[in-house]
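In the form predicted alone, a lone chain appears below as structure tokens.
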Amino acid sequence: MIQKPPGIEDIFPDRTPKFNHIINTANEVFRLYNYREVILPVMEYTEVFARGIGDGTDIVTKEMFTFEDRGGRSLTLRPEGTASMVRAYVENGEYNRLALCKFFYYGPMFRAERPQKGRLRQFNQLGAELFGSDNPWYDFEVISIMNEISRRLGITGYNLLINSIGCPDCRKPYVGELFKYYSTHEHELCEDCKKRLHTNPLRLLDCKVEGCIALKQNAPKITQFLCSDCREHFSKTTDLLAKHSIAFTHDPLLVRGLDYYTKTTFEFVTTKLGGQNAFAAGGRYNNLVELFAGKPTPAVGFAAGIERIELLLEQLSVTERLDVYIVYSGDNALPVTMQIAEELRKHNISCDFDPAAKGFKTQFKKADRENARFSLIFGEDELANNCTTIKDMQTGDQVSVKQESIISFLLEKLT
């Protein structure tokens, strides 16, 4: 038997409905603000995500599924959205001369990781980048988007956490402060930190080792090194926050895992998740545009995990229903029954059958396995009286109806 490649789920429909409810709700919010659907390639020229990402970050260095193609050139599955979609937005030039754009996009990511709960190979990320402005309302909009998502959706119990990690300038001398503080504590580091010190002493921050954790919480803090700028963008947010009653807890040590991050940055977290804490998180980037050859403009964004959501919503029921299960007796009752089938289909009310059925008994079972909402029963005494016999599911109740006002009725018990 070929098995699927491990980190890498199929997802059957005990699983979809609760999936698409997830995308559904998410598509609803986003339709609220006005943020148009782009849909993404799922891979990319490899330079896209190094220069987007940054190349000392782990996911480039470590997580991505790189390979090349016949002609020699490297192609990379994309392990995240925003890089992808500062791409599409710089070369497609109808979009990148307006003076405000707003987007979301979901479908799967990949990355080279080892399997656990909430991490897989192959995940799904619905997300939102916005293009064309660095007023802090938008920092403000983005995170207000995802906590609707998340209350629409049900999820309790999880912190904001947010943090501005400034802006190139004044960044500069805090990553200086940390390669001091790290120096000192340089044999304490786990092998990847020795080598992120001497590459990018930000990633330190990030690391989820438990002896590095440990020596962030002594780690200089880049609150005292925001230039003014960013220290107003930071207030302006959080102020907005706070006016709209979003709670949030301000963690200087915030940096998250991407080299695009300027200003802002925020994880929605959770203790339900284990060690995988974080269900979406965001931020701005402001110079990320400007990197892919495009003009100046600021950005700001985030990417929810689509199946750490659904981890959280374990107590959600959410099943598809079948409108209609077609119950029917003896060869007379099969075209009358094709023909029904064919009317509810196209008064857009689900149904099915079974072609080669045996008895009553087995139809029923399999309304009940289908979750029909009604059945139709057409014995010879239906089809004698050109009649049927509607079954509600729920509660058991008989109703016989004429074959010319079935529809009628579905439809006014289906709304």
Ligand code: HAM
Second form
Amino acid sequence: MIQKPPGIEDIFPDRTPKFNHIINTANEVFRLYNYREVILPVMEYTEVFARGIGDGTDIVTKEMFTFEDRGGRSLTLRPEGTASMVRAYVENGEYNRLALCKFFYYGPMFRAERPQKGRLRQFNQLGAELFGSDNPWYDFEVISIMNEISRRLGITGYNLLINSIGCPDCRKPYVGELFKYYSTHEHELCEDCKKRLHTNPLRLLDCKVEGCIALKQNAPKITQFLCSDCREHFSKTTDLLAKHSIAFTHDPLLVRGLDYYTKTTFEFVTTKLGGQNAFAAGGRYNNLVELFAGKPTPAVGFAAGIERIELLLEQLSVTERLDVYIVYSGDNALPVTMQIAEELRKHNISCDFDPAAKGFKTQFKKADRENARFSLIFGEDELANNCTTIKDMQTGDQVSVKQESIISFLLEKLT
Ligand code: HAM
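For comparison with the form predicted alone, produce the structure of the form predicted together with the named molecule.
Below is the entire complex, every chain and molecule, led by the chain shown above.
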């Protein structure tokens, strides 16, 4: 037997209804806020992510599935959507010329992480990205969207962490302070952080190694380093959250594991996911479009992990239902069964039957297993009288209906 690689899942119909329910709910909310869907490629030239996410990040140095195409060019399966979105936005120049663009996407992402509950190598994200405004209203808007998706899905008991990591100007002196602080503790750092200290000290705040987490608690905070523009942006964003009753916690050490952020960073966290506490995250990235040779364009967005949300909705049962299962007796009834099935489908009534059916009992068992709302029964009596018996599978009630009235009867009951 050939098995799938670790951290990669098959998603069968026991999960797909919930999975699609999450996507459909997000879809509705995105549209309410006037976001339009883009379908992005799952692979890009490696440079898109190296440049976009940052050469020194864990994602780029350790977690990408990278390979050469036949022409020797380096390709990577996308580990996230933002860098691809920016590449696409700049490459399809007409969008880069519009004043404001609101996009959403969903699909598989790939990261070679150590698999565990809620941490996969192929996982799915849904996300939104907005281009063309530095107005804090939009930082608030993307957070509101994720908050509304969570509310509609019934996710409870989560916390919204928010911070500002400033702009390159105010971050510079802060990173200097970080370097000073961590240099005095260099011997206590993990091997990776010893390197990060000299390449990208901000990344030390994102390290998941216990000793480094402990050191983080006394690390300098960015708050007092923020320039007036970044400080005002942050207070306007948090004021909007407060005014609209979205609870949040200011976490001055929240920097996120991707290099592109400027100003706002945020995470939706919960204690219900074991080691993986974030189910959605995002922030502002005002310099990324320029980094991809686009016209300077401020941007903000977020992405949520669909499998992590699915874990949070473990109690929620979303089942798929079949409208009608047709139960018949004998080969004489098969032609009428086939014909009725075709009629039902033409009228958007989902149905199924077994073309090699044996007894009634087995067929009713199948109707149950398929979660059918009604059974249509064609026995000898029904055939002789040009009618059918319709059984309500919830109540067990049965009623005889003339063949020509089957569709109207069902359409009325199914609405
Ligand atoms: P991220 O924090 O790397 O941000 O990922 C966003 C979400 O994807 C996480 O909160 C988590 O729910 C899910 N996720 C990440 N890695 C895994 C994994 N290995 N297995 C399962 N789920 C995972 C981004 O990707 C940014 N592009 C977000 C963003 C959009 N920032 C601005 N715009």
